[in-house]
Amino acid sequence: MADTAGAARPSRRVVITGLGAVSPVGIGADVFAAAVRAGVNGTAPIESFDASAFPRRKAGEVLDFEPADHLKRLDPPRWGRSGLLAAAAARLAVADADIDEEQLDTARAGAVMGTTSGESAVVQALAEQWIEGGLASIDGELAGQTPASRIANAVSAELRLTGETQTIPTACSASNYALGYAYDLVRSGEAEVMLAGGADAVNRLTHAGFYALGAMAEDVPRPFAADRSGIVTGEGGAVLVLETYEHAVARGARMYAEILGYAANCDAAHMVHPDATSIAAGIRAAHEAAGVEAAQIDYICAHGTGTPTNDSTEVAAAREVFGDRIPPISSIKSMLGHTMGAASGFGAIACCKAFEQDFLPPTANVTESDPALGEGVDCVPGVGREARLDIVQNHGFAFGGNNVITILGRVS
């Protein structure tokens, strides 16, 4: 099955004016950008659960996250970690956008958030209660925190948003889905302002699942390197403020980027193996939706998990579209770990900061690209590199052949 969205240029331009990052390399968009540019490693031995029985024991956790430091309305004990990460990132994004709550109300603002595992840390805690004390020992109030829908609800409750509130559980492509859907709501006139992104928490189930698949890195993630061995799981909350160009101009807002278009498809060809032809079709559809040519793309923020299969398939898809001129293609998962439903949200934030600060985000832990990927693959190894970018594309791919590509441009 293939489908595209944003298939025509919008009559209303949609710009990104606020960024909120609660990440393993720092909290706040500026801290995040500085760490990404420097190639900081945000992975470390797992602290959120006992990982001693696993041969692989690292993750990208937000170790200094204290929800009460960021939230004004939510009572942290009543919400799961994913929702708290999302709400804190949203609070930071709104502050970064310098937009007050009355403006959010009049703009019919809402929240669209992506996730892979929902409130996975809550489910993990309930499972431990059940194992230790039987079904009757389960905390009913904690059980009430399990619905994945509470992730977007947490954002809207924290900011008293009255517009559409949706959680999109399409896993590793979910933030890009959220950005695309929020973009549709704003450009179509259903809202003037939307908050979009994703959140997920490190947990035993996800860690065990990727380990069982043989997809977990031996030490640190090295996307596109010859010695890459897989992913390291991660967590975080990534939120972006979207509004119409006219709304942003009227209130004198800083504009990081314009969303030019996006596309989504799902080939369902294999449970976990990505398909290069399907991804290439998605890239072409995104270019068409954005009204751009392949030659205009200056940078690809890759899905870049660091598994041998993902990286070779992603490069093959890019080569199918771009030929021998593949734009610089890098993976910030090399620093954050794989933050699952938040991953492409963090990718979009990195792209926005790259526009603002004129740099190419790097692939850390790598000195050169795998020669087996072919000629012309510049993964921006090591640390960020100065570059002026005008149009970039942000990849988000998920199991089941679920692909979403967003196209962002410098605001003109």
Second form
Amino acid sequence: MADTAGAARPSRRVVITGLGAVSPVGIGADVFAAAVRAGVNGTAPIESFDASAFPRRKAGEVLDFEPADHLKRLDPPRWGRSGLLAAAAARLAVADADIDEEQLDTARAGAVMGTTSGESAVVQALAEQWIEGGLASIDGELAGQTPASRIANAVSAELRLTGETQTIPTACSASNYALGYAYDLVRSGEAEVMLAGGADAVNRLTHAGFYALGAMAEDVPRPFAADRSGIVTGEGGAVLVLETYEHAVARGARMYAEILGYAANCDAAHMVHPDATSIAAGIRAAHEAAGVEAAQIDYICAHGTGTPTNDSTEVAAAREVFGDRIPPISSIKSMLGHTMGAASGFGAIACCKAFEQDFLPPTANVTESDPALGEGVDCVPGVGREARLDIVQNHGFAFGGNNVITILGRVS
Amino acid sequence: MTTATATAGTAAVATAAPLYVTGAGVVSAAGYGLAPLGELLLKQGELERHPAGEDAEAYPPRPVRAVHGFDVKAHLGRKGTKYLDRLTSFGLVACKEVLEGAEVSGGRTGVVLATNTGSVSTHSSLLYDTLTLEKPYLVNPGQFPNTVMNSTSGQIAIRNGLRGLNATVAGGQTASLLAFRHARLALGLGRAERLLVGGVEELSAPAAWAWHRTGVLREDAALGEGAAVFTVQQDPAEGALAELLACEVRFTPDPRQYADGLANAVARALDRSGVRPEEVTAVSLGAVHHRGLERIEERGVRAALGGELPRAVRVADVLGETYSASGALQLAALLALWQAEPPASPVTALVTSVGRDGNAAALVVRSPR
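Swap state to the form predicted together with the partner chain from the form predicted on its own:
Time for the whole complex; same chain goes first.
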């Protein structure tokens, strides 16, 4: 079993060289980063479905998304909104990485995409047909667009990728899971380049469900604030280009960050209530995998949903690991809304831009953190703050107790 | 064992070390476990053709291979079963069977489960509610968490105390094979010691109509449901049910090249397994009854094996179409046949799958030594 031991500690370094953001605060990584740094509010009255009968009628939608503006091969009517968001973000990421399509081909590139609700807009349209005309009346072509797998398939079809194409629907930790699995594929030699991230679309059922759970904000999300009241649903496509350090150097690529490691665990306790001890164990495992000490972490890009429970649990978990010296911890969901399966992908993009442009992403809509969270919680209230970051961690937690923590470092 | 196959310009990729299958849990129209499945495959017996469940009357006119008489409480007791949907119940029962008598180290044991879109029955009934209720936000908060696609793997973790890696993998028809590949990488990198790997699907009237209206299946093709979950580990185990060798995947953007894509995946899987094409004694096929794909799959396998198709196992003939669970049930079929009629010496077989968007996957399996 000599090969087993060799495979357990692969030495290939994995770097992030391209970013694609199709988000409620703008399309393109630079537009996204500028909006995040400024604390822009990306939520607005819902347009994608009739929300008039709901008590809350706002969401973080990508209102200016025109698939045909970004896609060269996919025929938009044949794909669902989530897949189109992912494919457009992938196009942007590949352009940002300045990697040509022939290089993708020879590098055995593939796509790993996370999602919470898959092609939810397609399923919603089918349900409307069902109510209108009975099950026998549903459109077969539309029914063929429902598989969640079509999110990663959309990326590979758009970019003519032949490598591993896998959708990981681990709910709101999904993009981090996708990043982690893609990182494992690259560092172990299974692939040379991977596109990883996630996508979700604003939809009626998610909106209704979070309201029913009592987890929806009265107006805007205020993560870590004393008056936080929950989430606002959001959507988008977030894609990052991963490749080996050697491959990036050989083609003279700009490197935003190195993936130092990650960990994934499961609370195995409750479907919707997060568990601080389990999250703390996940953070420690991620540090160990990355070969870093807690004291080296400069910033936590929080899961930060803005529900009372999530934020206090997340801070409690951080306190278990960091003691009273918790690094600055902020939530970009304050601006985007909760983009579900894309959320930790946007978190990773924010981290990469924070390395590049020397700033801490803020928690918008907040002036100070909730005193009940304890001493020393710096949620970077309001707008971004200048800071040089070297090592950061990105959180993604989910229903089902799925926690995934990725550790990113400035490339040395 | 340290040989490597290197492709020009890419890093050397190690030969696949075997993974050992130490248990199997199966819920299908044939019954529970491998034995009734093996019996059914050998007899090519006929099962009931009508749907099960409260919405049975609302199904389209086509054969169905349902899990009849299924009562989750009979398997798991009453506690904690109130909000479980059919999909998660199948998964939990399969996992209970697979873990029976096994010692579980919760922190180092994880789950990698294939899905298509999670529970269609839960999802569609809640969606129906939000579209028809006067107060559309009054959906059942106890059921809403079941709409996320990782709900089944989360429930499996909760019920069995599995705190390790907990992944859910979507890949359409190829999802279960993607789950085996995902598990292989995770075990190889030491992310877990042991994984429960498999796939689950449930039937409902909305799902049946979706199949019916897409028209991708032959008219006489039955729809199926069920679960197959396997315990998989890297450490050699006495009495293993099978060894899993390489699992390779390929995406093919151009439909004209789908067969070539599968042939590529099969060839690489055999190469990394150290198995010659002529050593393959059986192939457990996935795209059975799929218009177009059925012939593409056979063509791809023939191309990779040098022209001949070995003994073909078509589990969908007896269990119906089980989509994201099909790869796991294809593997279950091989294991069931090997248990029913043990080969005189170890034999090697293939599990293959092709999907409508161009996904292809191939898993190499060896019978117990």
